[in-house]
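Next up: just one chain, as structure tokens, the form predicted alone.
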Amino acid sequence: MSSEDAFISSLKPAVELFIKHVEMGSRIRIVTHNDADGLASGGILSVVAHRKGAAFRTSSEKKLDEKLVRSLAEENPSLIVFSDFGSGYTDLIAENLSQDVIILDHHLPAGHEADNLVHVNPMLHGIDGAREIAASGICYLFAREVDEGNRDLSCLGLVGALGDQQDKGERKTLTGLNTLIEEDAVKDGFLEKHVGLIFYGYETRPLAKAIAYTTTPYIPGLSGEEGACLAFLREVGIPANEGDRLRSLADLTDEEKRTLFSALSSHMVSMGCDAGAVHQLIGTIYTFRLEEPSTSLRSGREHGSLLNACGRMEKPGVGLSICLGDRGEAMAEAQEILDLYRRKIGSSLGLVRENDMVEERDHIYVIRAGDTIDDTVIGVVSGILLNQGILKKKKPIISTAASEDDQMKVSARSTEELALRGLHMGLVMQKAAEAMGGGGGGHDVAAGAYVPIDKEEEFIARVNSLVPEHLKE
């Protein structure tokens, strides 16, 4: 049996347990993470529960910790389903929860198992959870196993992968088990793909706004600056209007697209970006055909960004409502949230660069933001700095920001090159955080932790010493 077949077979016990509780009339508690992948996952599971007529409640949480687990124990539902987190906290779950538990996750597993726990994770079958499938994809495959009628959730199954930047294949395609979900979405008429310039709002936004709203890749001097983008378009000779109508990227001729790519490439290099970062501008565009062309939900990547903004700006309920089909009030509010979120990222990047906040240690870069940058965006900011080649040495970046309950939020970002050399930042975060009395984990290139705020310097020093232990020459 292939690893993919073994993983899909591992869904069966979870499906059987879920259906058993539905048939018993049990109260089902769905608990999911608060980023795009978590919200898409929670949305899928909520739709499945609703369609089965189950009594359920869904919440999105910033982190899984002892406080959350104890509150779940007090609620005392018959079945708890964790999505997009849980694999690294199976010991905590087993020690505190006596009811049935299902974990649908793609993060580094801790290895603890229990009789009341059904743990579904691709990494338990040798499948890369950072690149080949996200939690939303796992939840989609789970939903499909519950009922083939849930195939209409396939696009939501891809949103988490795009939100988690799993588009690591040639021309920024999704790979691995994600392609099985793609096949369902294309076959059923929900998804269309083509290669082109990757800007948010390929069909839906005026050119200047599309460039300004693009943060992956981040374009220094243009991302977040619509006025500067209009001036840039005039300078390179590309009209932003056609008569009274504002043009979108889809309206450009092939020659204009080549001109725009060349001009943006030169601009990014002149602003200190690595030449390789320029190629992030070209890739596979995922279009969700049933979404209105005028909305942010039409593009798979922008759909993910919208959900991510809702979670990070502490409005996860709005994101969940969109996943459940609300295209009215929730959609209008989500668009406002997304605009605020992008402005926050832009201002935070400006703060880091203007104040020279990046500190270089022997084996890592460090940003110590304190309370000057919100802990909800510090990971995005550090990822942009690393991926754009602005930081020239091949080192991971660790960013810290004050969080609630005297905790410090830590975000770690690394590169594909360092991962190939054996560096797994999820494992580094796990080891370093546990030594400080905190908790951490994640993927090889993107991970995080929470540790006591008075342990900040000790934690950073610990990470700095752990990184070279993992690297192969």
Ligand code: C5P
The other form holds:
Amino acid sequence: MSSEDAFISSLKPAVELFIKHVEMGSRIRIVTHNDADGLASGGILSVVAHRKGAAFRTSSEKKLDEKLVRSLAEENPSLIVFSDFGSGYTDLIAENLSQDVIILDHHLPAGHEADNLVHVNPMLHGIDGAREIAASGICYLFAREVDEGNRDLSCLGLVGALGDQQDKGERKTLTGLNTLIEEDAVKDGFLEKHVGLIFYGYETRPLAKAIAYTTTPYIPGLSGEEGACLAFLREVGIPANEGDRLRSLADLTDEEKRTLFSALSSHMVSMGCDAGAVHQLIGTIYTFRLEEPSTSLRSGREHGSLLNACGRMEKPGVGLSICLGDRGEAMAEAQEILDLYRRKIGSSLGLVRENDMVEERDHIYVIRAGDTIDDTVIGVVSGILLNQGILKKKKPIISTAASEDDQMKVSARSTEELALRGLHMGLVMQKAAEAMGGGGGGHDVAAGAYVPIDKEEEFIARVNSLVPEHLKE
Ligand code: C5P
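To complete the pair, please output the form predicted in complex with cytidine-5'-monophosphate; the form predicted alone was given just before.
Every chain and every other molecule in the complex is listed next, the one we just looked at coming first.
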């Protein structure tokens, strides 16, 4: 049996347990992470539960910790389904929860299995959970196994992968099991793909806005700066409008697209970005055909950004409503949240630059933000800084920010190259956080932890010494 088949078979016990509880009329509790992948996962599971007529409640949470499992134990539902977290916390779950539990996750597993736990994770079958499938993809395959009628959730199944930046294949394609979901979406007419300049709103958004709204890649001086984008277009001789009508990227001639690409590349290099960052300008564009062309939901990547914004600006309920199909009130609110989120990222990056906040240690870069940058966006900011290639040494970046309950939030970002050399930041975070009485985990290139705030320096020193132990020369 291939590892893919073995993984898909591993969904069966989870589906059977879920259906058994639906048929028993049990109270089902869906608990999901609050980023794009978590919200899309929770959305899929909620739609599945709703369609089955189950009695369920869904919440999305910033972290899975003792406080959360204790409150779930008090609620005492008959079945708890965790999505996009759980795999790194099986011991905590088993120690505190005695009812049936399903975990649908793609993060690094840690701890022991238990009799009341049905644990579904591609990594348990040798499949790369950081690149080949996200939690929303697992939830989609789960949904399809419950009922073929849930195939209309395929785009939502891909949103988590795009939000988690799993588009690591050639020309920024999704790979592995994600392509299985993609095939469903294309076959059913929900998804269209083409290769081009990666800006959000390719078909419909005015050119300057499309460039300004794009956060991956993040272009210094242009991302978030519509006025600067307009001036830039003027400078390179690309008219932003045709008569009264504002032009979109799709309106440009091939010659104009080439001119734009080359001007953007030169601009990025002049701002200190490396070739890898410039390369990110072109890739596969995922268009969700049933979404309104003028909205942020039409482009798969922007859809992911919008959900990430809802989660990280502490409005996960708005994101969940969108996943459940609300295109009215929730959509208007989400659009405002996304604008604020973009501004927050822009101002946080400005703060890091103006105050020269990136410190270089022997084996890592460090940002100690304290309470100057929100713990919810510190990870995004770190990812952008590393992906721009402005930090020249091949080192991961570890950022810390003050969080609630005297805890410090840590976000770690690394590169594909370092991952190939054996560096797994999820493992480093897990080991270093546990040694400080905290908890951590995640993927090889994106990971995180929570650690008592007074252990900040000790934690950073520990990470700095763990990194070279993982790296193969
Ligand atoms: O919060 P941030 O975006 O930096 O997290 C990066 C990755 O690490 C996410 O996939 C998150 O789920 C994971 N993580 C984890 N355990 C933690 C903190 C973060 O698995 N304690």
